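Taking the form predicted on its own, here's one chain by itself in structure tokens.
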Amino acid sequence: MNQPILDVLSGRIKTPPPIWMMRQAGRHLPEYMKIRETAKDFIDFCFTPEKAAEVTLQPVRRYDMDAAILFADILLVPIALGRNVRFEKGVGPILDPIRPDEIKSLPRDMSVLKPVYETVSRVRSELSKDKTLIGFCGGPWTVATYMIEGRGTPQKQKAKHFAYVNKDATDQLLAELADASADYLINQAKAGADVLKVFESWAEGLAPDLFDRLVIGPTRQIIEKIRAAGINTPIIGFPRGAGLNAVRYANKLDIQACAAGTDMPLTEFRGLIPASMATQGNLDPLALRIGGDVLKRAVDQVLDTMSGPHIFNLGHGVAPDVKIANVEAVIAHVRGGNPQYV
């Protein structure tokens, strides 16, 4: 049985386009919250295959999405590199900021990620054959920003300063992250992931030469190691907020799709990347939260400006206060049904 998303990633145009949503499994779903309450903490949640598999499948069951995306977190790889990662309610992830002298001797224990592969295997065994399972990792630069700064910050000034001043240490950290992330994705593919995605969530605000060094180079290292391992699974890259740097990202890397953030004009972007490359995105998540005519117009805007092979998605992720009815309406709208926006 064909998977619409795999068709698009092979360069074919599908009408209507397949649809899934980043962060589709999460706090806007009551069934998610019910299971979340049973986990000791967020890391425990990610490392408990039975629970992680269930919440991965929930949005596919509820919405009939064309894909399930693995329920995990981009900061699991630092745990495999011996870093302390914890999540504080109302704050988000907290790490012990890494020092340049610590990077030379980072330990590595990839076995701690085995529960994730079990989650992938469980989901693939339960998922319909016409649905795609997406595995993922964080982009090395994005993960490095958390390791350097110790938490998420708006501008990543400390991380960028670190990259300028501690060039060798930064390059070594990115190489370590790329190598570990490649192993992580290889094992997800072996466990049953149909597609792999690299979330470079903090690609914005980088000078072009820095973008090449911190984003394109390490991502190329990931892809080359995956391909050298004999894994031909399609890869989606997402350099969020990268502006015109995203054009070089799409053209310089062996990816089959480039996800576009809300700020990326799809028509212009399509003209600057390979014709066979799929795009993904880029509905404004805020419009999904607002609903009504605002959301209807935003969906029309994406449908009117996309061209070529395209996967309908958000420009970022589903927020906790999104109404289920509006997610249902977007799917009906994209598939030519009768959307009921609220």
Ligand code: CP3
Second form
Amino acid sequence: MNQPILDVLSGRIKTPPPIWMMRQAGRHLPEYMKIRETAKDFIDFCFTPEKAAEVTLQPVRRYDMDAAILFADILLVPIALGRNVRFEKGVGPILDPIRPDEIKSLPRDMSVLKPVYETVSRVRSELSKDKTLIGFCGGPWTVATYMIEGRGTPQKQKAKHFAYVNKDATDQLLAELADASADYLINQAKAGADVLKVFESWAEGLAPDLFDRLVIGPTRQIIEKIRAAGINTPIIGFPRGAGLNAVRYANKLDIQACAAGTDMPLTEFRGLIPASMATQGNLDPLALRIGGDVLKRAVDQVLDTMSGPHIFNLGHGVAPDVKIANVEAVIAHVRGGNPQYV
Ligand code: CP3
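Please give the corresponding structure for the form predicted in complex with coproporphyrinogen III (CP3), as opposed to the form predicted on its own shown earlier.
Below is the whole assembly, all chains and molecules, this chain first.
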């Protein structure tokens, strides 16, 4: 049985487009909350294969999504590089900000990531053959912003400043992250991931030369290492919020799809990237929270502006307060059914 998402990633146009949603496994689902409560903390949850596999499968069962996305986090790779990562309720991730002099001698213990590969193989064995399992890592720059700043911030000013003034240390950190992330993705592919996605969630606001250095270069390093290992798994790149820098990203990297954040006009973007490259996105997650006519119009907007091979998705993740009925309505709408927006 073939997978609609793999068809699209090989350059074929599907009508209706296949659909999945970033953060489809998460706090908006009561069945997720039930399992979440049994975990000691978020990281322990990610490293417990039976629980992580179960929540990976939940949205596919409930919504009949075309893909499952591995339940894990982009900040597990820094743990393998010896960093102390915690998730605090209501705050998000907290790390000890890295100093330039620590970067030369980062430890590396990739064995801590083994439970994630077990999650992948469990999910793949339980998932039906026509559904795609997406593995992922963070883009090196996005992961580095958390390692440098110690937490999420709106503008990443401290990380950008660090990248300018500690150039060699930053390039070395990004090279380490790229190398470890490539191994992480290679092992996910070997465990059964059908597609790999690189989440460069903080690609916005970079001067073009900085974007090339901090985003395109390290991402190319990841992809080259994966391909050199003989892994031909399709790759989705997601340079969120990168504007026209995303066009260079799509044209310079060996990716099979370029995912778009909410601010990307899909029609114009299509005209600037290879015709066979798939796009993915980019429904406004805020419209999904609001629902009703606002959401209906936002879905139409994506359907009207997408062209060529496309995977329907959001421009960013599902928020915890999203109503299940509205997720169902979006899927019905995209698939030509009878959507009941609330
Ligand atoms: O369903 C899925 O999309 C799969 C799982 C997934 C998670 N994180 C689970 C998660 C994926 C693909 C990620 C990627 C991730 N993690 C990104 C890139 C995508 C994006 O959203 O921009 C980033 C920046 C992170 C880092 C991260 N993890 C933050 C900033 C937070 C806190 C914010 C929040 O929503 O709480 C997390 C925690 C996190 N990762 C949760 C989930 C389900 C919430 C934890 C909980 O259940 O308490």
